[in-house]
Structure formats: C-alpha cells, structure tokens
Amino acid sequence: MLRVALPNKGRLAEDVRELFGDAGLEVRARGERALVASLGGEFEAILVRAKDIPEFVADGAADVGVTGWDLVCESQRELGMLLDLEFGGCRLVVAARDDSGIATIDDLVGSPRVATVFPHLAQQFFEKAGKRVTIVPVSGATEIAPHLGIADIIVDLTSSGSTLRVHQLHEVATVLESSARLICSPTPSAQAARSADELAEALSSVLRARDKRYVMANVPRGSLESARRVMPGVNGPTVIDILDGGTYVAVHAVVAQSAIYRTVADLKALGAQGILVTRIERLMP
C-alpha cells in the first residue's frame, strides 16, 4: 500500500482533496483532526503540515507527498519530483519598502538584514548574487518587519503582489517560482515506484481534462475538411457514419474550453446539427 503525505489544512489541502477526489481517490478521514485517511484500497494518506511533508517523504515515513515546491527546496532534502499539479502558484521574492530607494539587487549595500521564513533559500540566493546579508528568521508576518526596524528587506511568498502593496512594499527580485508538486523519494522500491507512477498518471489525466471539453456534432459530409480545421482534436476528429446513411456524419473531438464559443459558432456556420458539448473527467494521452 502506497503511503501518501497530504497537507492537513488550508487552501492547498482543499485543492489537493478536490484533485484526488476527481481522480477517484477520495480522502476519507474519520474526523477533521484525523492523522490518517483512506484513499482507496491501494493508497493510504497521512495528513500533516505542508511544511513537514518533504521530511516525511525523505525519511521514508511516506512514499510520496504533495506540497509546495518552495517548501521542498527550503527543506534541503534530496527528493524526486513526479508531477507539477498546476495549482498553488506563487513566487518567492525579495521585497523592500517603497521609500527604501532599492529597485534592484545591485542597490543593496553593506550587509542588509533580511527577514524571511525561508532562510536557506534566501541565503543561497544572495550568495549566488554576490551579496552579503544577515538573515533574520521569522515565523510569520514577514511584511511588517521592515516597518518595525527588524529588517531592511524581506524574502516572502506572493501571488498577485497585493499584500506587498498593502504594506507599502515592492518586489526587487524573484528567488523561486513555486506550485504544488507530487514528490517522491529519490530511491524508492520497485513496487513503490510503480505505484507512484500510476498515481502520477491518474492525477495527470485529471489535470489534462480540466481545460478541455468533448464536442459532438452531426456535420454535412461535404464539410468534413472544414470540420477538421474547426475541430482538430487530440489526433484529429473522430468521424462516424450515422445509421440512416444520409448526408450527415457524426464528428467527435476534444476541444480547449477557451475555444468552445468559436468552435460552436463555426460548426453552426458549416450547417452542423445536434451540437453537444460535455465535460471530460479524465484524459489520457
């Protein structure tokens, strides 16, 4: 049984549970504070803090785990990355007060103090940039540090930058781009590796389907070449004869959600009938 470490709370935990549920691996726990949960017959979940998941996987307490890439890199543990889950996107940035006069890393002088929840990543970044700094580890509320005189600049996570602007801070440089990742031990057993790959493929199939729709329409035979351009599909549209042997054939294809409006309009212009658009739960390549 593959043991999967999952975040136990927060927005990341909600997104992870939704993804696993869509893949047929619903997280079933006995209560809100449960430490373990069932994911079906072949998988068991360990519900822990997102920050601790890299350690659980690296130490072998879990075979795979889902957490932010920023936390994986900060842990300094050797881990494998199986899949980018494409949510929880954010950036780890260097930020300074709006009145600091600091616009780029080159504007840093002396040995400025850097408040951060990510001391290892911050230290590595400034060393690579050739800048001497004094790291001030904090556990939260990093944005207030420059205003309290605790630090000159900060290294913190941001998505839209709105929180930084509220605290009269601006971005100076990007340290790391992060998102939720499916991680694994770098040296799994053969059985664990197979199960982990199967899990990654199941989750990947859900992610592929999320921005796709399945389109079906009865198209005039004489318009098939035009229909091919309108509905290219994954490997081209599927064309099926209708039993009445008439002038129409059924054309099916996978279409990007963002293109649905134009696709339907173009099909109608070709004289298509019985146009149907439906969601896709999973899509295998």
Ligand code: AMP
Contents of the next structure:
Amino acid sequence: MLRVALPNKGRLAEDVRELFGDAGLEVRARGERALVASLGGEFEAILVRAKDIPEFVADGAADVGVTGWDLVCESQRELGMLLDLEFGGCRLVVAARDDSGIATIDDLVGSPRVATVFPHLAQQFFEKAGKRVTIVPVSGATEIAPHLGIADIIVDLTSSGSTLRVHQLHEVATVLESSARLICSPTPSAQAARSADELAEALSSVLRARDKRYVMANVPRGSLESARRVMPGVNGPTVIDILDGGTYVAVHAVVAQSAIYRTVADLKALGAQGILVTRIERLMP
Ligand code: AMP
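Can you swap the form predicted alone for the form predicted together with adenosine monophosphate?
Full assembly next; the chain just shown is listed first.
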C-alpha cells in the first residue's frame, strides 16, 4: 500500500483531487474532516496541511506527497521530486511599500527587517545577494507588516500580484518560482519507488492530455498529403479506410488545443467532412 500525503484544504486541495480523480484515483474520504481517504487500488491518502507534507514524506509517514515547491524548499528537508503538476503556480518575491523608494534590492540599506512565512528561503536569498537583513518570522498576513511598522520589506507568495497591489506593495525581486509537485522520500524501498513511478506516470499522462484534443475527419483521398501537413499528429496521423467506395479516408490525430481553431478551418478548406474534436483523458506517447 503506497501512502500519499495530500493537502486537506487550501489552494491546492481542489486541483489535487481533480487530478487524482482524472487519473482514476478518486479521493474518497469519510466526511470533510477525515484524515485518511481511500484512493482505490494500492493507494491510500492521508489528508494533512500542505505545509506539513514535506515533513511527513521526509519522515516516512507517507511514501509520496503533493504540495507546493515553496513549502518543500522552505522545509530544508532532503526530498525527491517526481513530477511538476503544473497548477498552484506562484512566485516567492521580495516586496516593498510603494512609498519606500525601494525599486531593486540594491536600494536596501542597513539591515532591513523582512517579514515572512518563509524564513529559511528569505535568509538564503539575502545571504546569496550579499545583503544583511533581520528576519521577522510571521505566520500569515505578511502584507500588513510594513504598514504596521514591524518590517521594512516582505518575502511572500504572489500569483496575479493583486494582493500586493491592494496593500500598496510592489515586487522588488523574485526568490523562487513555485508550483505543486509530487515529492517522494529520497530513500524509498524498491517497491515504493516502483509504485511512486507508476503514480507519476499516471498523473503525467493526465496532465499531458489536458491541452490536447483528438481530431477525426473524413478527408478526400486526393487531399491526404495536405491533411498530413494540417494534422501531423504524434507519429503522423492515423489513416483508416471508409467503406464508401474510396472517395474519402478517415484521418485521426492528436492536436494541441491551441491549434484546434486553425486545424478545423484548414480541414474544412481541404473539403473534409464529419469533423469531430474530442477530449483525451490520458496520453502516453
Ligand atoms: P494553502 O496555504 O494550503 O492554501 O497552500 C498554499 C500553497 O498554494 C502555497 O504554498 C503555494 O504553493 C500555493 N499557491 C499558489 N498560488 C498562491 C498564492 N497566490 N498565494 C499563496 N499560495 C499560493
């Protein structure tokens, strides 16, 4: 049984459940406050705070886990990274008050106080930049610290930047780029490593399929070469005979979602008929 630590609530929880569900590992918890959940098959989930997941995995309480890369790095624990899950994207940034006159970290003078929920990453960042700072650890609402006079600048997560703007703060530097990751113990048993790899492959096949579509079209046989240019597919399009006397052939291929509009218009221009565009659940090239 592979034990998977998943966020019980917060920003990442819903996307994690959706991803595991799409991979056929539906998170089935008994009630909202359940600490364990079945994932079906050989997997079991423990539902905990995103912040605690690096510790749980590093200590062996779970074999693998999903949490933010920022939290993994801040934990300072040695962990393996199996997969970038591509959601929960954000940046850990240094920010200063709009009226501070601080535009870059070169404008920092003396030993400014830095409020942050990420004391290790903040300390390391300023050390590397050759800047002396005094870290002021807080457990939340970091943006208010410069306005309360308990810090000169902050190190905090941002995605759209709107929370910083609302608090009249602006970015000064980027400390770390983050997204949700599948992590594992650095020293798994052979069995756990195999199951963890299979899990990573299942999740990655779902992620790979998300921005792709499967296109099917009946193309005049004489336009096959042009159809190949319109729909190159993964290894060239699949071409299937149609029992219509040979006038048309069915052409199938995987197409990037961003290219669907152009592909359909080009197929139409080739005289294609019966064009179908469908979602793909999983894609393993
Ligand atoms: P939680 O505290 O459980 O809501 O989870 C927070 C995690 O969500 C962070 O550690 C980040 O990895 C991720 N995240 C993504 N965007 C943001 C954001 N704008 N602010 C804070 N956390 C974010």
